[in-house]
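Here we start with a single chain on its own, the form predicted on its own, put down as structure tokens.
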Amino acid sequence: MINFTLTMDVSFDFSSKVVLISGGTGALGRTLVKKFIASGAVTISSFLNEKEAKKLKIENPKVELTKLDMLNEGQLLKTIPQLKRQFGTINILVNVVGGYLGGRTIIDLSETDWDAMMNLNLKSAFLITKHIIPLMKSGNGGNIVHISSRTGLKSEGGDSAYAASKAGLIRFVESAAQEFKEFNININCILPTLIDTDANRKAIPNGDFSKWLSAEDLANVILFLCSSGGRVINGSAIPTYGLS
């Protein structure tokens, strides 16, 4: 397995690309939006929360916003063609949509909890990939990056639904990459652990923040995977563990 994090100041040129970041209003998403815009890409972010979308627009005035529920296939069927008409195509998809649920044994886990993790972390990835791939097939290919987790490789317990959904995402990426490699479409995922965000610091105030991953470093890995330099990487789950 590849295990690396790009910690230097990395620059990329995506000036001819259209990028869709699903869930770009979170900490990692905002960093990706900023870096793709700085690289010259036409950058679109999906959102659900209007307040967070306005904040993102203030931080990055050049970002294009589209409201989209990733679990609503009807919305995807309407929104993706609209994006094609407006921007011509989607060259890059970075899917940041996901969530975590832990601290519960299987006995304590409800069916609703289980379904929520499967939907948020796996079904959303399936649906957005399904409806973006035809755009990439009709163009000159593209790049897709999903966010899985190290927990998708090994769980320490208490997070069975989350672990299963992230493990499923790794296998989904492997399968999708094989299905569409002949169309010059690269599909990968990264496997982070704890990301250093305000929300995580509040949730785990006694954590060792020095060992947590920075959104900047993760964004650099993702941009590399979407660049010409990452063309040889396909169907991979990239460990981005940092020092944890």
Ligand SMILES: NC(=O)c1ccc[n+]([C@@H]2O[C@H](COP(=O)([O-])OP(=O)(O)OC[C@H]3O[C@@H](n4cnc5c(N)ncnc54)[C@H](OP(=O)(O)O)[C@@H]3O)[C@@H](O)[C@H]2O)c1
Second form
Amino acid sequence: MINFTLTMDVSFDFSSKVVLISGGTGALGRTLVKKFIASGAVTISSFLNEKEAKKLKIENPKVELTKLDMLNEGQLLKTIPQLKRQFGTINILVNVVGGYLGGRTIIDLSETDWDAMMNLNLKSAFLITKHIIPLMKSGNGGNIVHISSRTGLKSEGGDSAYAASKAGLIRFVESAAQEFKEFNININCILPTLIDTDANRKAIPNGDFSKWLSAEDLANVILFLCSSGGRVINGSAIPTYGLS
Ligand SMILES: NC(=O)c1ccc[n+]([C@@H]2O[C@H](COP(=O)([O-])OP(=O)(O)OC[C@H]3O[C@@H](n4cnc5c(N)ncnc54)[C@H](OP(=O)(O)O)[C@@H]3O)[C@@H](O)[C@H]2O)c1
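Beyond the form predicted on its own, can we have the form predicted in complex with the named molecule?
Okay, now the whole complex, with that chain kicking things off.
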């Protein structure tokens, strides 16, 4: 009889690295925080919600927290230099900020809905990339991973704003990777399908959870992309839906 291990236990060594996880208080973000700390990295998570930040600190006493709205360029202009003063540099950025809006036809979609998706999934990626790159350029380079979605490749309908924002993120990553490859900065994104999170289980109680992605598996891919093993991968949208 064959025994399958549902989630691989993969270990990495990031002991000389400083990592910023934007959105580290979310479902995937929390797993990334735990794994980067376990790999020895100085791990900083941004947050908006104080209660979620407190929970994250209790679960991971070593996490460094910074309150930062990724849609507010003024806050980024203040906070990134502060982080540089405190930690010396940032070697790795994993931008987990994002959200979903579906089940709505284009006719029913408001201008506010459209703008909210573009801001949350696309503008946030542009702003944090813009303000982290100078820090990486002045150091020894770095790694950036954004979270797009398989829906950014192919939509099933009812999610036009989400799909367009995640598709835009794939092209943004390609463009940014070309612009900064000479500075030893790798920029990629991953393309998850449904992740097995509490929020998704609540929203889709009758779903087949066994087909959903584990945050742990996605985190392994992200840590690999940020490791020296992933150095030849740049400007890519990595399919992470192979099991669904
Ligand atoms: N969940 C899925 O099934 C799925 C599937 C495909 C792709 N994705 C993508 O994967 C990523 C992570 O998903 P998730 O389910 O882990 O999301 P999540 O649990 O909703 O977490 C989102 C995170 O983004 C933060 N955030 C939201 N707006 C922000 C802003 N303006 N400034 C700073 N931080 C902000 C939240 O912070 P606070 O908690 O402090 O508000 C939270 O930490 C997202 O990009 C999502 O689109 C998810």
